[in-house]
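Below, in structure tokens: the form predicted alone, a single chain.
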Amino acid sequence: MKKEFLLFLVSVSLLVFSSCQKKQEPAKPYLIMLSLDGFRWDYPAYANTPVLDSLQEAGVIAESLKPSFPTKTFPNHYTIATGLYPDHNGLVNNSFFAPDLDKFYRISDREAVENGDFYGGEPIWVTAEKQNVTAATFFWVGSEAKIEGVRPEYWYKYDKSVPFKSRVDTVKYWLSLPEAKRPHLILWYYYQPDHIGHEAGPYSEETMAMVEKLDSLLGYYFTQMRKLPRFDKLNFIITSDHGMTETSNDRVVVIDQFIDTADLDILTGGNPVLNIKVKPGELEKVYRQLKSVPHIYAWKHDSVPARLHYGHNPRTLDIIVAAYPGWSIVTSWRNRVGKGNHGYDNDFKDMHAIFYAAGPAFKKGFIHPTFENVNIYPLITRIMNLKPAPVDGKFENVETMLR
């Protein structure tokens, strides 16, 4: 009897140990997030997008995603990754001067893009890697630099020429790797429909054709994902950095017609948001001149409206200038204006982007009110069971979309 009782106790102990192990080591969730650059929140109302429409039924759609100011590509992709407004994550514009580093950051400057000193905060792939979750990125802003000494396990230098389908195939390959090598967090990127939106305008036939092409590519993407044995474990987010609005050569402010550029040390940023460093003793003069210019806003450092969460970082310089929605700020030596642009006040609805999500973590057929993109980082950390870094976003703002 004693022997049988001891065997029984051992068996029970093993079962309890096994159960405890399962509780202590839950299966790691997956999350794959794709950004479609410049995909305005209401494009699906003007184009045929059956795949996105089906995502609305299968998961969650936001009424719109509110980008951060300035509504530019680099600041907002990095805001999505960090949960910090551009004023707090350091990427205050697509191009800017960093007084703390005495260096310029430009999106076309390979050395700057790969310099981790420019990037503040903790992007989600760093959060994941620090907590033993393998991450992969395919052309996401910031992922080409070592931030806190960390890069994602898998990443690529930006190469616009890589075909869109090849990017899908790479994501599938990553998710087909053995568990020990397989990423559970993936962020990847398409540069359209932003490119065509600038050239042809947001309501053009060319832009709508691109929107429909991207929807077709999403069909290919999900077809490939369904071939994976773990498809039912995958959480998906389809989002964007900003929207797009119509611009015209009839709505242009030539800034050097109103101020003497000899009074400036630095004029950086880009249409429609400029960051200006003024020479000593010239601040009040230049500010007064800019305040009188029609169709633009001009704010001194630290005086930008609080709702924009901007203008306190030293990289925003002495004066911030922003065009009214639909207007352009150019110089006499650089005055090309396309048919579409972004960067404007983020309350302007044309600047809003898309947010779709589906997978085991998300509700089905759920419409979420408009929310700010700083909330995506805490959403991902909750889904991935990661401890978040300090951020501006709050999980409470998006928790109702989860099951």
Second form
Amino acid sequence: MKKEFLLFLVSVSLLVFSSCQKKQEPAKPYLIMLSLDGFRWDYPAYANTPVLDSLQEAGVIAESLKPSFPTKTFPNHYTIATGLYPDHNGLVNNSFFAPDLDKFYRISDREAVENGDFYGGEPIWVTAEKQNVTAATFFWVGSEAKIEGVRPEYWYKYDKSVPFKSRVDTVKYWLSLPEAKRPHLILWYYYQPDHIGHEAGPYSEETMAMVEKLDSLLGYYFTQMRKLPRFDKLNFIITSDHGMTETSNDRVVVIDQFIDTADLDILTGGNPVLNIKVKPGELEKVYRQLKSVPHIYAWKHDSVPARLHYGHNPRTLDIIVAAYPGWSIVTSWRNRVGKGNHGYDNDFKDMHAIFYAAGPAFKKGFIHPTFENVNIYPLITRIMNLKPAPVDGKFENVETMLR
Ligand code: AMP
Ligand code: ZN
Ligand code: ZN
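Could you output the structure for the form predicted in complex with adenosine monophosphate (AMP), given that the previous block was the form predicted alone?
Whole complex next, starting from this chain.
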């Protein structure tokens, strides 16, 4: 054999060898999670939702997703992101007082929302970025703050007015970037049908019309995603933070008719779950008064039923008050009640949320029993080959949905 030909053979086999090696490298997985605020687990049973229904065949659907208590927006988005119950991640309500920081947190207070000191645990985008996986968020609770000094590579300040389709277009743009810049973990969010559910009630025509509109927008989402050359590598989750139940002006508890607010230091949280700090020496009195109020639960700090995983964090304050399902807690100076609300006990099925998933990591046509939203974090870290932070959720609780 000629020397040149031998050299040629060697270089060809080297080429083949190196390309084989490349193929053997595990591909970096993708995970794109959308949350539709307040999308109750059973809305598709009342509305025409062909796109969501098709996901059931194409992937996994959970009977329902059990939110964490209190079943409010901020605690639950941050629980999904961290795998920790609100008591452990620090976002104990939409509004709360943090004795550790001597500061109030409110969702309308930009300074608070962007202050990383409020946020405990390790959100999934921080876990990803720390392990060299690029992350992006188009609005997710917590992602506007630096946590452990880290923000997602791409993120935006919250602006409710950005249309659904623009958000989709941005997700598509991100996934079209060159690999070095392309995020592999994307979390994005839309504020409906929560908004209309509060205003018109969960069974209203308006809410059902919104659910159907969202389903057709999901059609746009997947049409856009299918145009990407890497569509079949993408794993999708569509979820929500909580459900919605009917409320009424006929089912209200006017709290200041039962206690003297002069006995309180702090009255925070939000209907139907309040966090109360009592003035020194008044705890027993106020607790006794609250215990006798019909249609509400009152628990002292550290005495909330264990199944709610709540009431140990100092931010939950001295007394936690929660209305019975469908009831509202108001004050005589602020007593407007909408037609729908959430925040109640997470065993109340109206509070349950949705979970749909599809993509190469997931089984097809698989129905998973109801599971808690603390398990989403370990599910994602497993799919993305990330080392998880210590969390309340367990991968074993959801592993059967994976291929
Ligand atoms: P709620 O129904 O009171 O639990 O909260 C839902 C509201 O939270 C929605 O109307 C959203 O517009 C709002 N929201 C969601 N994410 C954010 C955010 N990152 N910053 C401020 N408000 C938000
Ligand atoms: Zn919500
Ligand atoms: Zn809401």
